[in-house]
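First, one chain by itself: the form predicted on its own, in structure tokens.
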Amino acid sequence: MGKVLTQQQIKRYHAEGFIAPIDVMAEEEAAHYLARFEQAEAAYPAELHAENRNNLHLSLSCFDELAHHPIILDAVEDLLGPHFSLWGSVLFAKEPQSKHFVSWHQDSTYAGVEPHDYLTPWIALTPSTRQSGCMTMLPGTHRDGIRPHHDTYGADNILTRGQNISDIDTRNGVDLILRPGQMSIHHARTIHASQPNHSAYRRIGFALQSYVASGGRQVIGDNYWLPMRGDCEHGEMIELQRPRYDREPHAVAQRQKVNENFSRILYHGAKQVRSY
């Protein structure tokens, strides 16, 4: 038995490459975080628009709080051990009746973080259902290494390069149905995707992408890390700081540097660079 996860959940994660749902908070608390995000989105549209939602935990206190939520960190510790840091985060917001989707991919393909044994919690701030375009996981695919990906740059594909794995059997895919306040956790090599949002509301989820055990490091770009628990060693790392309040000038500047580095890493070797 772990701090949060049961032994069965831990075994399932290692066998299948993901677990869900995991209760983090009540729906009312999730609604509070959603309201804080939407207030900031309305107040600072240039900083939180659809092409600029990476690493919001570095400048907005609501996402910093989520990144440090004790239940999330306890669940991560159950899987990674007591020493780990956070590499980055992404806020995913699919608008109602939008065509946006995420193609079949593995997170570790372009992240530049090695080794690949790291994980991503995905916290639902609105209902994540089949109708609203929830994530679908392919069980056990984390055990097969990195698959070849093809960059499509599809206009409706949310992924930076529209990267896609072809020639895979998706019939045993598992839909991750989450209510607000629940999360999933998936391995960096687990193949997953999500479909368009056909619902009447925004499907919003916050991906902490990713928590990495001490010893992991960035091998493509600058080695930025936000230490979370224990002794965090990541080579010649650049240690990030938590924001003391929303849009603290130092925090905003720090986030901009990290996002520029994020983009260089994700588009490394790409034939085309988009605006996110």
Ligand SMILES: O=C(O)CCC(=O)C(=O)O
Contents of the next structure:
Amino acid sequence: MGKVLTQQQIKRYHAEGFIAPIDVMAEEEAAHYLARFEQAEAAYPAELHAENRNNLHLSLSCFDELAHHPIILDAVEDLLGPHFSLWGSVLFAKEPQSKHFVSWHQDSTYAGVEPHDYLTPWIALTPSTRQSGCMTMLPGTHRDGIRPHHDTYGADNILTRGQNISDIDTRNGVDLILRPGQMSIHHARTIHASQPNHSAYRRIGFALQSYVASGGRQVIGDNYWLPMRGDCEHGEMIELQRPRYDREPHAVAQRQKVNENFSRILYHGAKQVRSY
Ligand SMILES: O=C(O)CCC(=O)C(=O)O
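Alternate state requested, the form predicted together with this ligand (shown: the form predicted on its own):
Okay, now the whole complex, with that chain kicking things off.
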């Protein structure tokens, strides 16, 4: 038994490259986080809109609290050990009845973080179901290295480049059904995707993308890290600070720099650069 995960969950993560569902908080508490996000979205539309949802944990306290949630961190510690940092985060919101989808991909393809044995907890703030476009994982694919990705820049594809892995057998894909307040955890090389949201509500998940064990490096862009637990060493790193309150000026400026770096990394070598 780990701090949060059972021995069986730990074994399954290593064998299959993901685990779900994991209870983090009650639905009511998740609804409270959702309300705080939607209030911020209404109050600060320039800083928080469909094309500006990266690294919100660096400027808004509700996302900073989620990034430091003890159950999430204990589960991460069960898988990565006691020393780890956070590289970034992405809020994935698919509007009701929208065509937006996420194509088959492996997170570590363009992130520039090495080695690839890091992970992403994805916490549901609204129900994540087949109808609302939950994530689907292909078990065991984290063991096979990086597959060729083709950049499509598809209009409804919410990945930066619309990157897609074709020629894969998706028949044994596992749908990750989560109630608000539950999370999944996936390995950086696990192939995954998600379909459009056919429900009447927003499908919202906060991806802590990703927690990386001490020793991990950013090899494309600037080496920003938010240390989370233990002794974190990432080479010549630039250490990030937590926001002390919503939109603390220093924190907003910090998020801006990190987002610019994020974009340079994710579009490194790309033929086209989109606005998210
Ligand atoms: O939220 C989604 O539908 C996709 C999220 C994703 O691809 C990820 O967290 O790595």
